[in-house]
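The chain below stands alone and is given as structure tokens, in the form predicted alone.
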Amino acid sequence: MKTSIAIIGAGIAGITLARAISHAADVTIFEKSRGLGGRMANRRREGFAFDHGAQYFTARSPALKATAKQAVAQGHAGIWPKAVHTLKADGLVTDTRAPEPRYVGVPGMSAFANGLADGLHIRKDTTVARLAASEGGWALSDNEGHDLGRVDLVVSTAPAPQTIRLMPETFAGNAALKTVEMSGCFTLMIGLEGPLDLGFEAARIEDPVLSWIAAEAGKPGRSDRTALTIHSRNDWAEANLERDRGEVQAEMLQSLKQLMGQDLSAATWIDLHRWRYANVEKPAGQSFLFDEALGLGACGDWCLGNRVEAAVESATALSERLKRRLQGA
């Protein structure tokens, strides 16, 4: 009988986990939400869409490079934008970098994880609130108490503020756990009848507020109605993540005004998402953190950095020792 595993979260990194060992265990992703691809996320309402999360991610190591280039062709992924410009209160500051290929979902950033999580057995809408040893394995069970099976090995890839709290004291990770420092973000999603020339694909912001804005049509695979998302300060978000939301959308909203010229307040849709745990302010330095005796692990972008190349190579890293554990087994 296979040894059975449990991942908790189905984003890039419990994804990727999962396709490198699901030949050699009985894997099953147990994720919270509705889609797959965690901070790779896109929304949509009212007919606009929004990737309202990670905005792209780029592909430097040779396994990922491979990967994305099958997503292209496969029609998953595709490349955008050419350039990232910089905006500033005195106007636009163009791009003159080396091009390097960046990669979004086609026709939404959770394609991209969709494609990846292809023939997996993925539990959603299911959230894993504690685990309890029962034996020499582990139960799962749901916020009401409700039982979700038991398994051999657990693996969380949550952030890592959401997988201190789950894992038992004795986990040997709770150190390295604790010192990771992750930061918040508010994304402003703006839905316009109308065209609106920006004169840009996509830009980085600096203000006090503001980080990031794009827009949507540009991106291949997309509604050409006009979208953009904008991206508030990790700094300025963790200062204001218990805020009236109506006041944070509208302080968003006056930055991007000054910014712009334009006032967008009347546009015909808009809408606020708060992510929590969006930003990696210090990784744990560490590739992954496995506790052989507990037969427990953990493994996301926060090991080592900020990239979703990270969260890749945190998981194919812990995939090589689970590989020699389950061969051992």
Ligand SMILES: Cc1cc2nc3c(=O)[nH]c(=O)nc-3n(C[C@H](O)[C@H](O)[C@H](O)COP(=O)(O)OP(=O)(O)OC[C@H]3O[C@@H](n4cnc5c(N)ncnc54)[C@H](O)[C@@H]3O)c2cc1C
Contents of the next structure:
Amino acid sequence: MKTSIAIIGAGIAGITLARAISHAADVTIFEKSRGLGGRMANRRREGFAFDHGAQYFTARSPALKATAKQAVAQGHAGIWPKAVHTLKADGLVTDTRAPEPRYVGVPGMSAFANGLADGLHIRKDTTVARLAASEGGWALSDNEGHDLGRVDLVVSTAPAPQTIRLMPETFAGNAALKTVEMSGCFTLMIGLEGPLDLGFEAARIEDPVLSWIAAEAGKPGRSDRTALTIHSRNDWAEANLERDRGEVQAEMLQSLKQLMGQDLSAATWIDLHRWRYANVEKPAGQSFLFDEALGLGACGDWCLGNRVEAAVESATALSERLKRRLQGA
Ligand SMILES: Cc1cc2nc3c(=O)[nH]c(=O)nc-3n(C[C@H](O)[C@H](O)[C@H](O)COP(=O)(O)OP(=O)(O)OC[C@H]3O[C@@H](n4cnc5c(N)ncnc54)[C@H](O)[C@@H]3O)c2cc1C
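Got the form predicted alone; could you also share the form predicted together with this ligand?
Below is the entire complex, every chain and molecule, led by the chain shown above.
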């Protein structure tokens, strides 16, 4: 009988790991959300479409480059943006660096993960809240104590502060997990009637409140309705995480007005998303965590960095370790 493995989280790390080991093990991914992709996220509202998490990813490793190119060929990904400019209080600084391919999912960011997840066994809308030792493996249950089954090995790809809450005190990776620091982010989504020419597709923002702005309609395969996605700075989000959402939104709109000279507070659609764990400030500094004796592991961007590439690299490294264990099993 094949070794059974539960992977917690259908973000890019969980999906990458599942794809790499599914031929050698009986793998189930548990994902608490309705959709796949984790922080590679998008939403549609009133005909407006927003990528409210990761904006694009780069692919420097040969493996991810090949995966990204294949996703482009299959129509799950496209190339965007051509340039990332810098928006400052005194104007726009044009990006003159040689362009490096940047990828987005098509028609939304999560489509990249969805394309890769084809054929995987995924239980959506299912939160793993507890792991209990059971017959040499682990019994999983949800928030209401419902039994989610028993498996031989468990890997968590949830952000480090959430992984810590799941792992037993005896997990060998706990010391490394405790060193990880992650920060939040607020994402403002604005939908407008009629076109708006920003003069750029995407720009980093130098500002005490905001860090990023993107015009969604220019991305491949998107709705042509005018939609802007704006991220706060991570340090500003951390200082304002528990603040009233209306106040957060108003302050972000005020900063945008100062930068763009336009008041967008009467836009057709405005929404705010709070990311509790968006960015990795201090990674674990190890490619993955794995407790051979307990049969518990963890991987994700927070092991190595704060980007999609770090999540893929971490999951790939853990998959190699698991493949060795599965071959010996
Ligand atoms: C606002 C923002 C902007 C970003 N911009 C960029 C960018 O431009 N470029 C870039 O490369 N990266 C960017 N990133 C970072 C990038 O999104 C992440 O590095 C990457 O997506 C992390 O993937 P992951 O699989 O490690 O984690 P996640 O995507 O967080 O996946 C973890 C998954 O686990 C699930 N989960 C958690 N707990 C449980 C549980 N108990 N039971 C079941 N499921 C659970 C979650 O729902 C989630 O789907 C950005 C992130 C944010 C939030």
